[in-house]
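One chain follows as structure tokens, the form predicted on its own.
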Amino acid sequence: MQFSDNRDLTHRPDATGFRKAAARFTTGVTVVGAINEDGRPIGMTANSFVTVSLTPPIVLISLKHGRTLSAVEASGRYCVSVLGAASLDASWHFSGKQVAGNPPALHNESDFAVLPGALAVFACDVLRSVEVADHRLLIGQVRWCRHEEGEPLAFFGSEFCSGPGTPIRNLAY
């Protein structure tokens, strides 16, 4: 493999060249949400989601510490809701900037917080919960999700966009 600068491969990268390098990989955005202990939902911003397994259906997210994790480790339970290309208010909102007009709003849907018009919903029991470094890594079983179709809000190199979600086709596999 061939570098383009002169680079150590045996000492870590620094916090600034590991965030550009991460940004050259393209993330769903969704915001997960809990239902916190006075009964509110509430939720972040987050781009750190991924299916574990099919059967039974498994997702893991990361989360900052903070009031959304707290209220994920009071309640046991979080919901994922993936944003489409028409959320990028609600991707701002949650990740505490402000926002024109009405912010949007989880709704408590039987016990967790969702946010309306998402492309999907995963309503997720914690498994497990793993502490590392400033995050903390929950392992989550679906009880239940849905989908919707539309265009999907994605990240990359530290700017949101969006696709027209055409299929790649004729691929050998």
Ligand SMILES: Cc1cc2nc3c(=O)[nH]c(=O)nc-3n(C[C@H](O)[C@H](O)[C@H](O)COP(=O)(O)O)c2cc1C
Contents of the next structure:
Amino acid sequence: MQFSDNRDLTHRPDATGFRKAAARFTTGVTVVGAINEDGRPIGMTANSFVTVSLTPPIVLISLKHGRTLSAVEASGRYCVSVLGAASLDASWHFSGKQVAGNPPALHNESDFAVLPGALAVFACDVLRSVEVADHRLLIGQVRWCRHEEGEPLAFFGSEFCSGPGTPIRNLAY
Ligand SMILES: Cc1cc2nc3c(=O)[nH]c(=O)nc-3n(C[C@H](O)[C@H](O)[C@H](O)COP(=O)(O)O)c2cc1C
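What about the form predicted in complex with the named molecule, after the form predicted on its own?
Now the complete complex, all chains and molecules, led by this one.
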């Protein structure tokens, strides 16, 4: 496809270049959980979490096809647990990697799959879901949320990082 100003929309970055550029965007780390059809809480690590609207409270996650997405679609609900630095093991485990000792587990809290010790929890009803490539964008209306104080877990340059960084300006509101 060609625009009249000669921008070539057929140009695409290669997968490695795209991954490296995307990795320059610092994110938090969450575990998105759902209750599966056997009534068990399951989940996966996700950093695609975005707040869409404050009033009403609406969020978005992007999940690839798999068992967590299937459970979200079947139940019509999901729960986002925002990880603190102390939950590094959970981010590892819920991205399908082995951890030493007992693996962290999600708790069923009134039909939402919550990670104990999370810095924040957003319990959501799926408002709309949109298929994009091999992912689904799940727009969720927040039914309830809560938060705690603690050191955040961040993801930058394909590495898990701890700490809030160095504050350089305060947005007071
Ligand atoms: C830091 C980090 C962030 C991730 N974010 C996402 C995400 O936003 N969406 C996604 O589909 N997978 C994401 N993944 C990959 C999934 O956690 C991983 O594929 C998981 O095993 C899928 O679980 P499932 O088998 O329940 O589908 C992420 C992995 C890591 C380590």
